[in-house]
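The form predicted alone is given below as one chain in structure tokens.
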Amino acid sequence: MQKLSINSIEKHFCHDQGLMQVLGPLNLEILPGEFVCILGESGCGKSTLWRILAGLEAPSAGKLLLDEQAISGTDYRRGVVFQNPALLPWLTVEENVALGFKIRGKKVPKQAVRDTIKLVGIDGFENVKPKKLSGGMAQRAAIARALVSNPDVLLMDEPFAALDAVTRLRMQEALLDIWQRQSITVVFITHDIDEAMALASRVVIMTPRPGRIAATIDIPLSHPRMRADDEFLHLRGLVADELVKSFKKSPDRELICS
């Protein structure tokens, strides 16, 4: 495993009359096999943020570092979740899964496949078409996808927002279960505090935009976690109470001139 460093990274983006920031400057690091949550209200540019650790997007200022060495771009290095499963409908689910080895011309591992399959919870269901699928099982085999090709990290992109109240705890718990036994780190992102704290060994707690860092907060507490415990609800308060002053904390919204 490998650690994630996020050194001064910086994002704007054209208006009309100049340069918005919305974005940053942002640092911090993401140690091997930590669970970390990132935390905002919607538009604190969190999504931004996934995109350009997944090298969809690039920043317009900082770097990236993956075990010290600067990364850019998409690679196999990071596994990618997005908020719907983005399953190819033509395809089986083991075809979907095994999709990265085809773009990348590569001999696909069919057994690494199958046995992806079955670490997320859905084996049985290989030759079925998504359109079959619930939501929820969508979302496991979306996971399955970015686990197969063993990344370093794995990053998450509010992956159980459209998933109803059952099934997402069901994921959480599911997402749980598949981070201790893989060992992986993972990078996740919500507006949930619930989430979050069920979730996560730390919490980033972002302002909103520009996003930067307004604090985290280490969750040392075991997994399974009862979220009616005194130590599990004390937390949750110090973090509902660090996100309220997280919108204080949040620079003017002025314009870069451009």
The other form holds:
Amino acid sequence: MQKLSINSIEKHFCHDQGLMQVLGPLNLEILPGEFVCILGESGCGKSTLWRILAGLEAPSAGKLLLDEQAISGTDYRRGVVFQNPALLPWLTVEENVALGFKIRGKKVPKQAVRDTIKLVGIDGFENVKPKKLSGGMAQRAAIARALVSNPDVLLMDEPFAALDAVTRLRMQEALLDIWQRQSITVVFITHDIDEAMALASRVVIMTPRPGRIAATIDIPLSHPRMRADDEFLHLRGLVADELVKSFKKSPDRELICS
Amino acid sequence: MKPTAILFYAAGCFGSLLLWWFFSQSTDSSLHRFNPFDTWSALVSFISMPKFWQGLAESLQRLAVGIGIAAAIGIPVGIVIGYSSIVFELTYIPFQFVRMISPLSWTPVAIILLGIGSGPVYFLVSIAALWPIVMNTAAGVRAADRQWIEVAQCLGAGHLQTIWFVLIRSTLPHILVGLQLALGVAWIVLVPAEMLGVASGLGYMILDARDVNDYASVMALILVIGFLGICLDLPLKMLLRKISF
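For the form predicted in complex with the partner chain instead of the form predicted alone, what are the coordinates?
Shown next: the complete complex, the earlier chain at its head.
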């Protein structure tokens, strides 16, 4: 496992009135085995940050380092999970999970694919088409698709936001179970304080416009977490306060040239 | 299908026949020559006529070759146009321009380039079939879900793998619609194309029948052409239903 460093990353977008800075400069180090939740309001640039981490967008300035090596572009060793499962509808669950090997021209490791499908808890549905799956099950398949290549880091962009509240809790439990069993590194984007509190070993709070880091709070609580414990409630309060404070820190749309 | 629907379909066919019969009863003798009863006996006599079956086979073979050429060129071209916005912009105006030209206007060009025989017919049929295939394939590629492409990229796909593993399959329904439309125009173009410079096929047979004042055969051949058009469309429609997702 390797350390992922975000080094003075910035992102500008062209806008009617000129160039708008949506992100950064932003610095963050993600250590092996961490579960980092990036928490911020909608439109704070956290999804842009995620797209840069995934390699789907290039930063306007700054660098991404994996174990001190600069990286760019997409790479299967950074596994991604989108907000939507984005399974290919003409393939079965098993074929979707195995897709990466086919794309890379590798022999599909049948056993690893089956094991990963079992790990995410959808064994028995290998030969089912995505249309027949519920939202939660489809997202489990998407997680399996990312996990099966043994990525250095799993990048998740609000993966449970589209699910109902109860399914979301189940999915959080399932993800924690996978994280503990596989000892992987996770970067998880969310706008939900409770979700961040349930999952994170560290919560990173972002200010909007431009997206910058407002605060970083370690959550040194073991799992399963007791949501009514004093320490949990105390930390949750700290996170919520920092989030509120972050709104005040943020200037309005910042135009850097016109 | 609902039983009432079948009833209405049948009534539509019967009504059309009735209308045909009504007009052929006119006092104008030239219209009377196209009446349904003579047409029917001509149609029955075709069954035992090897020349008819040969002509039919020739026409279908020309159609298949023409559409085959159009698909072999049109599908790859459509994929590239849909995938690359530069190629899309480069080709947009020339393609729209050429698309609007009636395929039959190429006849002199086709005959000069390919001589007399099946060559110009293949050319005219393929040029008619090409545009619906290109346009629908390109539209299909452009309509592909962006996230499918991003998923493939994140799993390590380059351009070729993205096209192969995502775009071709996701575009397949659009390609089939393109083929269906292509089949329609190709079948329409085939008959007049066979009236120019070939000595076989359904189009030629219509002219041949007219030359000997055999109007019943002319009508019978027209019926055969319409009927075959429906028959050719049906399997594609069924295939489309099967591969949609």
